[in-house]
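Let's start with one chain on its own, the form predicted on its own, as C-alpha cells.
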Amino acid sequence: MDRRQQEAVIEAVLFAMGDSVELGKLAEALGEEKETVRQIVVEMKKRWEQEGRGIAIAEFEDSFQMCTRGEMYEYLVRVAKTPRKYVLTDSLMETLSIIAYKQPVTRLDVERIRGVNSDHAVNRLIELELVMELGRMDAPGRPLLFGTTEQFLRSFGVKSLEELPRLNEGKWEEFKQEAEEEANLSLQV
C-alpha cells in the first residue's frame, strides 16, 4: 500500500468512527507499526492546516479524530441552526477544576474541598460527558473514583491534561482555606 493509500484508509477510518479512534486501531487496520501511523497522521494533520481545509484533525492523548475547524462553526451554524450550547455555571466549572486536578477523585472528597454537596453537580457533569466513572476506591464502602473524559479535552482544547495550567499547592491550600471560611461564615448567618 503506498502513502496515498494509507492516508485514504486513516481519512476513511476517522470520518466513519466520529469519535476518536485509538493510533494502535489505525496501525492495526494499516498493518503498519504504531509510530509510522503516528508520523502519517500528524503530516496529514500539517498539510490540511496549511491548505485551510474545512476539517482538520485533533489529537487527544494516543487517539485521533476528524473535526471540522473552528473557524467554521458560523458556517455550520447557518445549516444546523442554533447547535445545542452548554453553559457551566460557576458551581460546575469549581467541580470540574477540583476533578480534573485532583482525578481520581471520591465525591466526598470534592464535597470537602468545595465545602457544599457536589452531587448534582458531578450528575450534571457527567450527563455533559465531562466526568465520568474510574470505578471504586479500595477502601470501606468502595465509593466511586471520577474523573475527567477525552470529552473534556475536546471542549477545553486540550491533548491531555499535562496541557492544563498548573497550580501551585500553595494556591490549592489558600482556595480551601477560602471555601472553609465561606462554609463556616453560612453556617453561622
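For comparison with the form predicted on its own, provide the form predicted together with a further copy of the same chain.
Lone chain follows.
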C-alpha cells in the first residue's frame, strides 16, 4: 500500500467512525505500526490546514477525530438556518385528519384506517409540532397515543377541539346506504 492509499484509509476510518478514533484502531485498519501511523496522521493534519480544507483532524492524547474547521462554523449556521419549504403531502394531511378526529389514537389505529404503514407520516407531523404523544394506552404492549397540539389549534384558528367541524351525519348515512345497497345486490344474486 502506498502512502496515498494509507492516507485514504485513515481518512475513511476517521470519517466512518465519527467519534474520536484511537491510534491503535487506525494502525489495525492499516496493518502498520502505531508510530508510523501517528506520523502519517500528524502530517495529514498539517497539510489539510495548509490547504485550507473544510475538514480538519483534531488530536487528543492517543486519539484522532475528524471535524469541521473552525472557520467553517458560520457557513454551517447559515445552512441550518436556510428556510425550509415545508409541504403537507396528501399522506400527511390524511394522517392529520385521522388523528384530529379520532384522538387519542395509536399508530396502529391510523394504519388500520389508512390501510398503510403510517409511522413516517406520524413522525413527520410530530416534527412539525402538529401532533404529539398523549401518553400510553393501558393495553398489551402499552402503545403510544397521539393527539393534536396547541400549534394545531392555532394553525387552524380554533380555540379547542370542540370547534372542529362536526362529522357530517348525512354522509355517514350515505355510506351506510351505499353499503346496504351493495349488500342487497349481492343478496339478490
